[in-house]
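Okay, so here's just one chain, in structure tokens, the form predicted on its own.
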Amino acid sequence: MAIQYAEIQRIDRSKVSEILDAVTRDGCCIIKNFTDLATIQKTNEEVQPYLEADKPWKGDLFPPETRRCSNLVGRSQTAREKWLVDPLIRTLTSHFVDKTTTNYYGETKHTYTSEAICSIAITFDIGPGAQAQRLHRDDKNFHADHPDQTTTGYQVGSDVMMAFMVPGVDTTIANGATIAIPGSHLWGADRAPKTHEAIPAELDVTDCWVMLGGLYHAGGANVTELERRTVHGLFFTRGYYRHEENVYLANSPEEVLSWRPEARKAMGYELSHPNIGFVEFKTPLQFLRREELGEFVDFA
């Protein structure tokens, strides 16, 4: 028999386990406490000024009342030193995105490891007559599988990415709040989303949505009059695939270099383990300073 589910689970950041378990079960949960209301108001204010110079989407991958802030993290000092490095963001990313394998090198074994990249950041504003997206997963630019384990239960690593969703203003059914199918992340490729199983994630100011790649969702419709529905998107895979974003022809080395170490890590500026990523057999901050070849990870 199917599980029901009833509602998704809301979990408050100090009980880092029981978040690890809802998104292994449910392939999602909302993360109470995630933030404060001072760092939500001040990234609001800094992406303001590039939704509200953005055009309309033309397409149907967005709805074109729909406002974006793209490089949220070169745009948002705030996004970038308060969430981008979140210990909880990587103690999950770690958990459910990071990729390690060993292998013999002649007779030595190794092993490595590719840490979890943003591979996106994003603002989403959506006005009033937005309607809404189509269920999907996010994962489809990866050209993940997703084998059956509606009987076999969730197998960690199965999944190559994970979003984090934090909104800006409350999100509501009315307002568009993200639609989602909690179990769907279980489903194999041949199973369709119907809408009539997707159930409301509504979240609060401080909250956050966090999700599985094979997860299916959809941003919700917008049947407000007056009502701008905003969230802020960091989006993860594994080191060793391409960003969606290609964020180093979008930030200066110059900004590069003024980032916080962390923070020029988790958006891909170091190596995914052993070798992918240099740059004249340099890392690529080494490449950024302009140093000399010297000393650099072993390429076994």
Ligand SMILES: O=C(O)CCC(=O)C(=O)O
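Other form of same protein, the form predicted in complex with the ligand, not the form predicted on its own:
We keep it simple here and write out only the one chain, dropping partners and molecules.
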């Protein structure tokens, strides 16, 4: 019988093996003393202009009350210098996401490791009145396979991504703390998550929420009158989830815009469904054409 985990572990950042154990067992945990107040305040300030400039989402992916700052790593020097390269994050991504394989070149055995990279970094600022997201697995974007591991236990290496979410404010049930189903990273692809199975992961400022890509979770509803729920997220994937040849850097926007649409599509200048390859919440083509954010495809 599957074991039910009703609790989310809260573990100090110094207790690395306990954090690894909790994430293996539950698919998630809350890291205490992950960061400091000054770092949070600085990051909050750096993203503020972008949150203010953001427009309501037209579609199902985010409630219209949510504002986002995409490209957090490019836009916030503090998030980039403090969190992106935090040695604890690297320890966790190397354990859960790095991939090592061996193969032969002729009769010589080669072993390579592809190190995890940050695939998306974004601030979510959920405003009063926002409804909860639907429970989901973030690794849906990468078409990750999920065999049922509820009886075998978790095999490290089964996840292709993991996420770190650092709150800009204390998150509460009322203001839309992330909700999650501990243990759901073990579920097979056929099992549907039920809302009553999810519990809130309330975070204090300086905590960090960590979860595997296969964990069912969602942004909660914000039922407050005035509070905004700001969370900075860093999402890491396998390092080889990118083009082998980096044509995005090699060809100018003018050159790419002159190509036939079929050629652009074949080279990945359209989205892979769901969600992969957007830029500033536009398709690559909208971005290259400098189009305003319009009727964005709802790629939820």
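In this text, all values refer to a predicted model and were calculated from it rather than measured experimentally. Positions refer to the first chain, counted from 1. Take the two forms, find the largest set of C-alpha atoms that superpose within 1.5 Å, and that set is the rigid core.
Enquirer: Please check if K282 moves between these two forms, taking a CA shift of 2 Å or more relative to the superposed core as movement.
Expert: Yes, its C-alpha moves 2 Å or more.
Enquirer: Relative to the superposed rigid core, does Y248 relocate between these two forms - that is, does its Cα move 2 Å or more?
Expert: Y248 C-alpha, core-superposed: shift of 2 Å or more.
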